[in-house]
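Taking the form predicted alone, here's one chain by itself in structure tokens.
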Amino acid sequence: MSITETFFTESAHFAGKHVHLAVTGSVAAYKACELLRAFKKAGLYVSVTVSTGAQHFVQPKLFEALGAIPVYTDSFGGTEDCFAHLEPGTRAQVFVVAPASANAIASLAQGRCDRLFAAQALAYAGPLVIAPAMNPKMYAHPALQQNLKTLSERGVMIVKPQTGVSACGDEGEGRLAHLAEIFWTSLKALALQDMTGLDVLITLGPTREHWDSVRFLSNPSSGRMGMSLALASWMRGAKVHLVQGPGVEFPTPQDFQVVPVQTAKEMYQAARELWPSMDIGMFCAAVADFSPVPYQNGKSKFKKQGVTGPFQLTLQRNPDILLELANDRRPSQKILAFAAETTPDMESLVNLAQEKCKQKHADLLVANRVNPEETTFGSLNNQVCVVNAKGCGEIWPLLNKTEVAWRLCTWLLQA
């Protein structure tokens, strides 16, 4: 996925917010062009720092050409501004590091001012993000973990780099983190922390019934809404445990809690066991119903020789994982349900909606419709009908998941 196609690059909650992107010395400085373009595409406005040593590997001019303004050197280049240390302090909502190399966490750790960028972070007094980009055996060494101890004890927020191989050849963590955990991040720094101290449950993704030792009966569901909701609460300062259904391919923040699961009944008992010390469960996987009596227990393909007409596959029921987890609430917990219907129009789904919010004892329910002309189903944008416990409902706009997710979120705190 590419980081101007990642979630959230097409919200309008941080449109307008300032964001100072600084850039050092390392070979992973190019990466920064694609995390300006993000944030640009989110409706942010963009100032660049350029340090020396990232000149190395990327010119200046190319962040002005991409957008940014203004866009700093370590020699004031192209501005007259002899404050340039002071100014992104005066106008950016959130100050961005990335790549971070060892020397710039060094400089920004023991407060130095040997760089225009680390003197403008020290005259900076908001959010800090980091996101360091090294050579392993440099990453690993103490004094730098001990500057990154220094700087996350201080409220820093720390991307930590992926681990494979590096340019120089070895392999090990210190590659720059994703891009698109960078840009979550930088956005998280920006959003109301509403949802501190939360542990949120959520289910996404399909699940996969095996009828043979290699066919399934499953969904197209691709787990784009579950991981809407998902980045949403973690923005807002949520602990996100995801119980995540087979071919969801999309990379989540390295803090995320993943178990990963294949059919109906692992669903369940993955949730289940998670639930009792979940503040909110957010149940949006498109789980199936039925699954098959497998062939040979599931340890063999099934032969199509000698079947000259139909044949029959046996189904059984599924635990129904909402219900059987909202029988088995505590009052503080809160349930966020989804229901998929095929309905001639969304009046006739705020119904249905109703019905079923009552039946899954929810406190919120989405309704959405999968009539063979829709494409719900791994698009970016869904129309949804939104109902409460009490009965009182919504009909909302097409919308980009993103936003719907949000949304949700709030009303799940005012229900």
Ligand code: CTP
Given for the second form:
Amino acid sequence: MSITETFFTESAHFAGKHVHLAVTGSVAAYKACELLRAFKKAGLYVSVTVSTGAQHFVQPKLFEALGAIPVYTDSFGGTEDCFAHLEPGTRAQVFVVAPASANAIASLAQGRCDRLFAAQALAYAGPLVIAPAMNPKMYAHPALQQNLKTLSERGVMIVKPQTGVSACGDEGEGRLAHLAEIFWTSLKALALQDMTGLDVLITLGPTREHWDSVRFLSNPSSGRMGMSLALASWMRGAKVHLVQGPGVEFPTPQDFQVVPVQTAKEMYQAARELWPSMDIGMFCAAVADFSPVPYQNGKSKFKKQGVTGPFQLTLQRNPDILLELANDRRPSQKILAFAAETTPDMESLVNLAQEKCKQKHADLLVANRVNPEETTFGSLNNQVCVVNAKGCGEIWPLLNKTEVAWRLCTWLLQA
Ligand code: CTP
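Given the form predicted alone above, what does the protein look like in the form predicted together with the named molecule?
Entire complex below, previous chain first.
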């Protein structure tokens, strides 16, 4: 999934906010263009400063062409406005340095204002996000690490680099973080932190139930709704714990705790272990309700030779993860359930949703129609009906899943 198609680029949630992006001298400077495009797609205003170091790799004109207004360069005292160093501080709601070179990080840590972007950062009182990118040896150096520690203690949000092969061929930690993570962290800096201190468990994706060593029963769940909820909760300050079914391959922020599982039984075990220390459970997974009794204990491949007509698989019930955990909840724990139903229309979905919300002891239940003509699985948008434990229900308009997730978090906090 490209950065411009990632979660929250389609959302109007942050539209109209202003981000200032400082691009400093690193081979990864070209990636800042994609970051700018993602911000623009999400409806943000973007101004940019391209440092002299960054201009060795990428031209300021490129940022202008992609819609940044204005684009500052390092020509302090040139033809530019003599108050250019104060401008982002009066307009921007988040200041992002990506990529942040070792030199840029030293300037920021020491409060130097020898270059325009550093002076702009010094004159800026809002949230600062930095995404380091450099050679792994430079990144590991104690001087650099000390500067990062200083910044972190000052409240700067640091998007740690990835481990891998850097442009020079050296291997280790130093590659610019995944652009999606820098994008989401910048949005997090803009969001109200009304879920701070909450631990959120989210089950997502399908499960796979093998009936021989190579074949399984499953469903087309993409995990997109669960991931939207995870990101919305995290942006609002929650600590996120994912129990994730197979085939869900979205990048996640590095501080998500992710437990990958295959089967419903594994999902149940993982969720059960986490549940006592959670404040909220969001049960989005499309769990297989039945698993086949596997052929030869699942150790061999079933051969079709000799089978001429229909043959039978024997199915057994899987644990109902949500129900088991709901039966074992503390009164303060909140539960968000989902329901997938085939109904003739949205109105009849409301009755089924109210029934299921009671059955599952949930605080809130979101029902989707999964009629053959619907494209709920994997789609960007979704029309849902939402009911609460008191019996109130609403049909929401067709919305982007990230917007559905944001609203659900708000409802759950009030439930
Ligand atoms: N769920 C679960 N474990 C299961 C089955 C479902 O945790 N074994 C959760 C889902 O994640 C969802 C809710 O229960 O939050 C409802 O799932 P749904 O598939 O709509 O209903 P089921 O309970 O499976 O019942 P049915 O398929 O008969 O409608």
